[in-house]
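A lone chain, given as structure tokens: the form predicted alone.
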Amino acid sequence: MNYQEFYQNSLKHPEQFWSQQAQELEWFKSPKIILSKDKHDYFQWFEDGQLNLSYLCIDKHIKDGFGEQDAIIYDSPVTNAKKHISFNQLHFEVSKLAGGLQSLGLERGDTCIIYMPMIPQAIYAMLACVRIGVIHSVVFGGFAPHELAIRIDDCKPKAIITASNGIEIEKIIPYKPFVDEAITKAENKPEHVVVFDRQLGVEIPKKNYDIDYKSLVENSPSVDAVSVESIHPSYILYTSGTTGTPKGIIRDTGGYATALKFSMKYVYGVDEGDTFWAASDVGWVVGHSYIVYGPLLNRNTTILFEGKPIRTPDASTFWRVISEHNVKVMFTAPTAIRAIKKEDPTGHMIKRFDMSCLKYQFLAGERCDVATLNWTHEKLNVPVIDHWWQTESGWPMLANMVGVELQEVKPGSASFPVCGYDIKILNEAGEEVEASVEGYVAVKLPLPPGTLSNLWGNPKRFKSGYLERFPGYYFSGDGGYKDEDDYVFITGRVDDIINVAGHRLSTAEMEEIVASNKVVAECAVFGVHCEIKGQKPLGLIVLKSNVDSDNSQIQKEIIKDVRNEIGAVASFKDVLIVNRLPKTRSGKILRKLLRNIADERQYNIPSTIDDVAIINEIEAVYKINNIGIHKN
């Protein structure tokens, strides 16, 4: 097959390409309405279709005779433990677990926060909400109470589901406590938490409003899957927004299931029954499209790992799990490559196994730099695949589609537009710029299939925030260019969200915390090249006059301020202390200025500064403290 022809069909026929699409999953009611618009005037896809994804998922493969082939495998290096589950063994623990949800009053259309680590309960708690029509709301376990409660109030769960706690290589993380707090400083206050003990030896704070999860699930009827329409909410996903507060992205149910099972054919390259792993959390978009959603409609036995690319035990984990569970397409984030590499540069653990499987290894969640690229496909002998997407999309948007054609690798670039999505670069007017001339990222609608929908409770954002900057487009908030080759290359965020290993953060809610310490004047936070985790934070702080206080103690105070309200996800550890910060005659603080100063980036000193001798007092303390000394 022809990518072009394949591509420019989607483009051409939109509706006639994703209804032959739609036709390869099981509907309970077919769509005969395509493509349509929704009570805001946006795009929806197969409004008159219902389904059911969790029936999907498993009913599906038992009904034509899969029912014992692995649908999962769980590997923890972290506490040594192993399971396979067939799809058999899935259906009983998640229909159980349905009864019980059902038991305690959650129906269709009721709202649920899951807030758990990489265990083989997170994905029955997600297929148990889609089974009944509740709306799941997935928390990533590493975000602190504070952040919970801020989703909390948004969501308003009727219930949470979650554990005695997760680990991280020797550390024990206490989710059950963290819920409590979280419920404390939330307003809505959820009716039930479900908890699950890993039996870990951890204590469990014990609340009125606590439901032990096992009991639950043994003294609970297994449900049927229930027909939902094809617009119903399948869950809302928290990601960054530029103002502080978190939006809750809509995806809905029929477009989300066709688009997934399309790409897991086409983007990934893998058949019925193959093993796929995406090393990701199911707190992220990538843990709910490709950990659990796409991997199991597609009939594929996913990887669920709970631990890290190094030091459990070693940097050879990935290689081990890849041989061992005889993976054919892997799928993680270039951190965890540079982390792999910066262990083991020259690939010596690789040598231990048996890497035949391995037919394609993709890469995604922030820009790949072209070293890690080259890296991984010398040492992995295989395509290496860049691809690019966002949690709004819910599916890739830039890849090299290799279940169609596979093209020429170009380092630095994620290949070309996945079918349905007319990406233009455009410039301030809106207006199409030529070849290698950088701009603002947008795909002209319709979205395909599968895209987010709208925000949970919050249709003007929606709108201001993705639709309105240009007309007739989806805005990504990503700059990028096309090459004479029409490649697309994205050149990194627009508006303060930052990608710190894969998950997008916002310097806008970091600063909040910053400047709320007593002893600081006046703030900036920003992203700055980091050779491991792609960004991090950096905050320049100004403080108070008089404040009489020793500067590494306040460094600590923040650094340990923003940990404790974002948490360690956000790699919060750097905080300069300067006079003060570089900004324009309006009083604008110039970050982007501040950011390519310490990625010792070329910059042009804007005629509206203020003062342009500070910008010599900022590159010396960037000096003193070592900022800035990779070159780009």
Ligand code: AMP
Given for the second form:
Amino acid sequence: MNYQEFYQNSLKHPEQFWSQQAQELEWFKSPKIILSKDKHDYFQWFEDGQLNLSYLCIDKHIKDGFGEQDAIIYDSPVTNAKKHISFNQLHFEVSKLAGGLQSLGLERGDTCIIYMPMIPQAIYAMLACVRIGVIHSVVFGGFAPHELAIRIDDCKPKAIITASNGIEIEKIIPYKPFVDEAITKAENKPEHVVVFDRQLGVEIPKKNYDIDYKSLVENSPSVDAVSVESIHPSYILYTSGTTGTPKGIIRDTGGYATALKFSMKYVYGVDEGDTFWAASDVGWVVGHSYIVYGPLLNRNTTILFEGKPIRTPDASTFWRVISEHNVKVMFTAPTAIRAIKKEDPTGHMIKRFDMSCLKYQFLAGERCDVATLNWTHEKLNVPVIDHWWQTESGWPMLANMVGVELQEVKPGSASFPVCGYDIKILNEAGEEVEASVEGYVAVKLPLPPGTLSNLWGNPKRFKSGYLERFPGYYFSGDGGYKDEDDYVFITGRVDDIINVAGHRLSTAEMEEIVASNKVVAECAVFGVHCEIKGQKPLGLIVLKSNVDSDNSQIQKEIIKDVRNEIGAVASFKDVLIVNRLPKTRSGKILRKLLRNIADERQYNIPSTIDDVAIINEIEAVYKINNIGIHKN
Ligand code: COA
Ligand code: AMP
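Now that we've seen the form predicted alone, could you pull up the form predicted together with the named molecule?
Following is the full complex, with the preceding chain placed first.
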């Protein structure tokens, strides 16, 4: 099949195209209405269809005779555990947990937060929720209690499902005390906290709301999947916005299932029965779509990996997992490859393994630098596909659709729009720019199935954040350009969002925390280049006059504040004290200029700046503190 024809067809006849793709699923009630508008005047897919994600990910495959196929391979170098979980076993665990949640009073439309490490019970919990129409919201384990509390207050869960602990490189992270602290901070208290004890000797503080996960599953009946409307939210996933309040992306059910099933075949090029591995975390969108729902919908064996690309135990872990579990397609973030490359620059560890099973290596989550892409290609000797998407889209927007037609890879570009996405590069006025001119990356409405349906409890923010900037388009928040051959290059965010080790974080949120410290007169937090993590946050502070505390003490305290409020995942480790910050005459801090100086990029001193000497001062502070592109 030819990519251009297939793609153009998806844009010219979206309803026909997607209704045909929807037929790849087993619906309880097939949709007749394909594309319509909701009460907010926004698009929705398959309005009158009925289905269940848990049924499609489990029961259907058992019915088709694949009950004994591995659904999940759990590989945990941090605990030395490996477990093969068949669809039959998955059914047992999920249907009983779903029964348990029902016995606790959870019903269709209720919300439930899942705060779990990368263990099978995290997947069971997600599938158990959708089995009974409960809307889950998975919160990444690297977020601190304060962030968890914000999410509790926003989605008001009836229950939280958690575990005794997670494991990071050489350290145990207790989860239950974090949950207890978040509940104390939150105004809306959940009724139950279901706790899975990993039995690793971690003490679990007891509270009245606690329910033991194992007893709950043991004592509950198996329940069947309920039929939900296609537009029923399957989950809420919070992601960073440009303010301190995260945005709760709502995902539907039928559009999502259709899009994921489509993407497994046409974007990732995997067939049913193949093994697929997305080395991410269930707390991120990649985890939702390509550790859990995509592969399981497509009857692929999914790898659940509890570890890191390095130091668990070394930089060969990824290659061992690929070879041992016969992975056909793998997906990770460029940052993981950079970390491996740093430890094993010649790639000699790869040679220890038979990697002939691997057909494609996909990369996403952040901009992929050319050196990383080339190194990966040279060492793995398979097509390395950079592809672009976001929590909001739920599945790829730009990719080399290898399941349709493998196109020439152009390093630095995430290739072409995926079916259904009419991607345009616009200028400030909303007009399409010419080839090679950088602009705002927007997608003409309607978006294809599977993309965000709204923001939880905040339809106004949904409209103002995504739809009003360029009427008739969804605005991605990214900048980019198309070259003469229509390859799209994403150049980075045009807002206050940064990408640290593939994790999306808001510098505005960090700035709010830094600014709230009593000694800080003013501050700026922005992302600077990091050799391994792509970007890392840097804070500059101006102290109030007459502050007599020790500077290094102040710095430590501020770093601790950000870690306590947002979490370790923010990687906020650098804060510098300066005498003043460069501003425009109207008083706006020039964050981009500060970043460009740190990254040693070419910059022009804006004519509106009051005093150029300030730039020399900032440069001097960076120098003393070893901040700069070549120094981290
Ligand atoms: N629970 C609790 N803490 C967590 C956590 C979790 N699930 N995930 C990360 N953290 C903590 C880490 O322990 C670390 O804490 P520290 O400051 O005390 O050391 C901090 O958050 C930052 O973690 P991380 O970003 O993972 O950095 P690292 O230095 O530990 O490892 C890499 C660097 C590059 C190896 C790692 O970031 C990595 O594997 N990146 C790939 C991530 C990825 O796949 N992203 C894709 C999303 S699509
Ligand atoms: P998240 O919502 O956490 O998945 O982060 C989405 C953001 O990550 C996007 O808006 C981009 O800024 C960035 N991103 C993801 N994938 C890519 C990619 N392949 N190339 C460039 N940027 C990317």
